[in-house]
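A single chain comes next, written as structure tokens; it is the form predicted alone.
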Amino acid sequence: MQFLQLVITGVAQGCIYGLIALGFVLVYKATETVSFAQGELMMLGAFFGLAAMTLLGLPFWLSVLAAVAGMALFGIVLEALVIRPILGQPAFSIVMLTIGIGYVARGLVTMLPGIGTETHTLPVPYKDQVWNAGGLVLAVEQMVVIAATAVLCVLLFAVFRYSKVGIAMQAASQNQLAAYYMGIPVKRLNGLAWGLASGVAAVAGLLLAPITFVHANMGFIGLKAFPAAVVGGFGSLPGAIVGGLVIGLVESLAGFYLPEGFKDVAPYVVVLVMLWVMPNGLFGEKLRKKV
């Protein structure tokens, strides 16, 4: 019973990593690029969403709609104005600016007075909340945790699967220039992703938040949730979900039954066997170069 609530834990852990690894898959598929600021997007989402219920008084469920549209208008709106003007630049270059939105999104929450250096509940209708099932002890937290990266995943599914809107990013992700030349708006689409990216962060955001509460250092979770992408596969949105299960169930697991602190490496750990034993991830294109 006990390894059954630890691998619960861990699944909801998991669905955090993965939505979180679904942004960084979706801005690379859009522009080949990596975003390391994923995890202060997710930052800024809980943050939104806590000022819609705290400040203007909005119910939980519009200040969910409203801080997962306000984070992906922004997320359009960072797109153009800020990685737009250096794409095709090296690789290297799109790194460190999306590192530094996420060192500049920190610092601006912190210097916010009164607001960015404390800690903050999250005022959710299912707070502390238990379930007993079979002599399981359940959170609702993690319940919803699990219910929602579900039907996250469903719609995200129907959207890239039936839309035109989906089927024209997914054509973009396999070559840009070729999409482009077949008349597909690829700028547009790369803003588009962006903004799916951050609409999705915030979600983890305010998923995560009624965990471990509301606070400007929240987004260095982004750095366990990277080695879910890679190991899912880098291209594959339904391996970051994958990607994030594994992780969540080795660090749940690794935390009760392996020393103190292997937990914190465990991920990483993973990372660097699957890197061995297949390199391209679990769901990655096997890709190669002829010289």
Second form
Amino acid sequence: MQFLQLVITGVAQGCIYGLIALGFVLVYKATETVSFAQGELMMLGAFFGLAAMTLLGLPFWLSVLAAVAGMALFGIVLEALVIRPILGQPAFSIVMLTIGIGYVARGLVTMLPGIGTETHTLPVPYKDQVWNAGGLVLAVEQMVVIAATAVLCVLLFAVFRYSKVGIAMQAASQNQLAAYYMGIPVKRLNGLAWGLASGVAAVAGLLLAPITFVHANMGFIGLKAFPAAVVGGFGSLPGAIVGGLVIGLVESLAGFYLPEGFKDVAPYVVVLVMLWVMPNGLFGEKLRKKV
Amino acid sequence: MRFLFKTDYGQDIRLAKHGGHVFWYGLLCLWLLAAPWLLSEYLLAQLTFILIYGVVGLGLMLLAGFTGLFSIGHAAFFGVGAYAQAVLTGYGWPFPFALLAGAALSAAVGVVVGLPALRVKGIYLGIATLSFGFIVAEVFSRWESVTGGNAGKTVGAVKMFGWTADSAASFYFVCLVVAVLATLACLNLLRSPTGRAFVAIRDSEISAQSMGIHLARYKTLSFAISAALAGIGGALYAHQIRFLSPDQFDIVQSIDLLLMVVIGGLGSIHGAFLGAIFLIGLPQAISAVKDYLPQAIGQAPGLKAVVYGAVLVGFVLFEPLGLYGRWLKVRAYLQLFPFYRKGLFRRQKSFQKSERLR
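Right, the form predicted alone is done; let's see the coordinates for the form predicted in complex with its partner chain.
In what comes next, the whole complex appears, and the chain from above leads the way.
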């Protein structure tokens, strides 16, 4: 029973990691760059939702929609203004750039007088409710996380499998130049990928908010999503979720069965072992180069 | 100021390219030697920090700027050096031996990281080093018998062979000697076959390999040397700050170090020191202008992060070669004066080359 309880907690936490990792993978697949600002985008999304609920007084569902749409727009604008000018530079410049964006986002939120340095609770309708199912205590917040992640995955899967935009994105992700020659608007798709990633990050932020708190430094959790993305294979959408689940489970179980301190490093140990054993990750694409 | 048109190999690997170099670097050395008498105690301490971070920057520059391997966990090596120094001098080892032992330990840790890292490239390497940095930071805070844990560990003054660096000026000279030696070592390394192999690996792994460069050996070597330099910097840092705690060597510090070499200018030895000047100078500059800003902005807690981030974004967008690159451009402008045309250094590529197949 104890074990099952830990597994459920781990899965719920893993879904959050998975969602953030999904953001990395979306950006990576489309633009071959890694965004270190994903955690900060998540934080901004949570603050956006908080503002919509408390300042504007919107009902829960409307504020979720507003936060996701607002963050998606923010992602598109961010890509157009900041990321696009350095397209074609080594991937490392974009890493540094997104680290910088993360600093700015975190700093700006911290600078908001009276809001930035506080921790807030997101007033969600399912706060602190608990289900009892055969001896298991299921927190509704965690159930919502799992359900929302599942729905989001199905949606994204449908987009990439059946919609024209999704297929074009996959094409652009394989070879930008070739896709451009085939008439695919690569730049617009890059913007869209950033928008999508920011929207997903906003969802992750809104889901995480009831479990922890809304705080300017909550974006640091994004650093734990890197192991998730690597374990799953960096360029794979289902891999991101599976990787997130693995990391969440490992963390949850390590926190209980191993001595104190192992909980925080367990994800990183897993990622090092993973890189050592299977550098491509569980679902990684295997590419061969012809010389 | 002049650009040389090199006509033979000897010219290419000469340490001082022409008399101007000898003159200006000589002047710089004289000024550095006289600094304790010219600067106030406070500024001298800042200069010491610049030298220390410069040494660490040299290490990271060698790895990131010259070998093209990025480490987002360099604070770990920095910390290994610092704690090794703290422990060894605690046992009464003289400073030079403790420094070398710490550097060797850092280098060994660097090899341990470098070996598995050979299998992965690009962003995977970044994440591997990031993970390593997290693990080491956790070790620092948990291994209380050695590191003192979160309570911290105090470090004594530099002692060697009956002499103690008890004043700020004497420790400054210790740092100066180490920094100059480290810089000379790096310059000499870079003009040796090893250094040229590093640059070849950075520019193209496949061509380097086909020229007979053993990729694994040189990448590991680069990690080891880089870690050793970071460890030496850490040892000096331990003596300067006198109190070590694990949060000085966390991911934020690693990113600060990266920020330092990127802003200084990747791929140049000058860049390491320019970046160190920037990293030490920026907080001073912020606190200097803080009082003139409106209350709501100047006293806000996130100001430093915003300025750091904005500067980093600005540099990546507008000056990817960093401060040293800006200096080169100014110099090119002056030299070409009437013929300088706009857009001489404009970047051309607007597409991402696939890194997955590299």
